[in-house]
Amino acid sequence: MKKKLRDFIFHELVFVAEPDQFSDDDDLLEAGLDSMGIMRLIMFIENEYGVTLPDTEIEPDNVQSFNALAHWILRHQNG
């Protein structure tokens, strides 16, 4: 799940030098995501994951890190 989100982010949304080096828990807002990014981001996840991410879910604490997103995702799929 996170080399999909990584593939993704790092090609359509935000430029990072070395993507290699951006670990699971760096910060993606400060990497340059922004709130456009954010709903491409979330029309991806769900169609990708076949899920719905609640619109009142949307804030730092669910997109900040690849650890973050993927957790938000888990706890859709398994809802």
Contents of the next structure:
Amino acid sequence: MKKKLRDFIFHELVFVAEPDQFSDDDDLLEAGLDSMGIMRLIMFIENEYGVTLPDTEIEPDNVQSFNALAHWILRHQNG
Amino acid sequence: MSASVNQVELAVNNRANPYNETHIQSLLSAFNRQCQTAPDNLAFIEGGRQFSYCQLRQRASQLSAGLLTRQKPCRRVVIAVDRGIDAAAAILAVLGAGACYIPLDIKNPAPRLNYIINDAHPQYIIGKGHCPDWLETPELWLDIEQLDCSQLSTCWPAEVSSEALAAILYTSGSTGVPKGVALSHRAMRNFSGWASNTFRISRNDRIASLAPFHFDLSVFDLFSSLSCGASVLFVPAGLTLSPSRLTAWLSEQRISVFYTVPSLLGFIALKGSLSSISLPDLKTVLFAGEVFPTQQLKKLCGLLPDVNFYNLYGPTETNVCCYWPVDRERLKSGQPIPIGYPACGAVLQIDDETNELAVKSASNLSGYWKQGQLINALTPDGYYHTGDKVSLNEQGEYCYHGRLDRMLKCSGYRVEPAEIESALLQCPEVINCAVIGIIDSACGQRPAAAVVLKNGAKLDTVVKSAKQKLPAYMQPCKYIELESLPYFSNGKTDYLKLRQQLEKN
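Alongside the form predicted alone that was just displayed, please also present the structure of the form predicted in complex with the partner chain.
Below is the whole assembly, all chains and molecules, this chain first.
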């Protein structure tokens, strides 16, 4: 899952020259993920994983890193 | 063009247009009247902090006195304070002292900030706290907390000519460096007065202010509101990342008018909890800065059935010159929405050959500010050529069809690819580069870069260098490395081919 998220984010939203050096805990918001990026990311996640992410959970904490994103998506896939 | 010709033309324009109130000199005159007639109304609210009109006038006039008692005569003052009560009070103080304000986006990288400051030739920079390390001209720094002067200006706001400059708003420049759009009291008053009238702003309004002050949307937030006795509520930073919290804030704060960019409104429509949080006080939503995709606007209109929406259009140089009250019936077709009818008393012309829109308006800029001088930006008969392609439809509405040049709109920000290219070329690893906009159906444009690097150079260095030189909204979201840029035989860059290469990768 993280690979797909990485591909999408680094390809479409935030450019990181060396993705290998960007850890799953590194700060995506600091890397340049902004409100427009978050909107596109959420549309991507909902289509790709068949989940509906509740409006009230769209918070910086849930999109801060790849680990946070994966954790957030899994919670909705299992629920 | 000579000043006298310009004034005659404006006077002619005034008779035809009741909104051109050039007889009111300072942009602050109407605010000053509100301070006398409704002193206890709330002017500014930011979190737990608030200023009534009377308190705001006192604070601003004290700061003005603090500026005027200094040695140097004060003509231009940079505001290096983040959006909020303090920065807004500083702006009023600068105007009240008869000077012109230059708002900075202090989150910009240092080289860009220093460039703007050096270009503006200010006498002072109002900031908060100690002078920051990056500033090349620390002798100009004034801490807003230390500036307070106990003596009040007796005559506040200072009388100024309506042609005096009120603000210089720096925007992205096609020559590769930021460009200062110089606006007079007349221009800003003409727009803010038109907007107050058209959107019927009153003392009962609570206006949400989100736009940074270097962005022309803030002219409405600050001056249309204060001239009518309305309250301005500064939206807490960070809420744009969480649309449902933003909606909750709009609801709790009983916001009645909100002027922002389509990309944020689109996010609210998609994920802003609008079906569960009601906004009974919201009556007017204005948007500008980029094209609002019709499907998203339709969705938002469906969720907010009682709100009046308006599409406002115009480059910073003219402020708003066209507006369209959104007709919900028309959204059903899914066609792009028009930019509508002339606003602010503007006279519009379309070039027969290029379809470029030219605007003659009392809201037009006085000129570009460059190295301490005003450079004319209008044709001899007072028109500003926008670089936007438009047409007039059967209903008599103007419709927007994109740019004649390469300018991009990213989240409402104007981005000149030349400014990004110039920053990339400053990196010693880069031999050549070209920047284009990648179009995204959901959220407008984003810059993408193709670079030609020196042997053995790493793209990483270029990306890091760009992050130190350009603001976040100008950072390319995509880079590709090429052996050479695609060219036509005449030596011009083949942007179409470049686009194919960037979209393929």
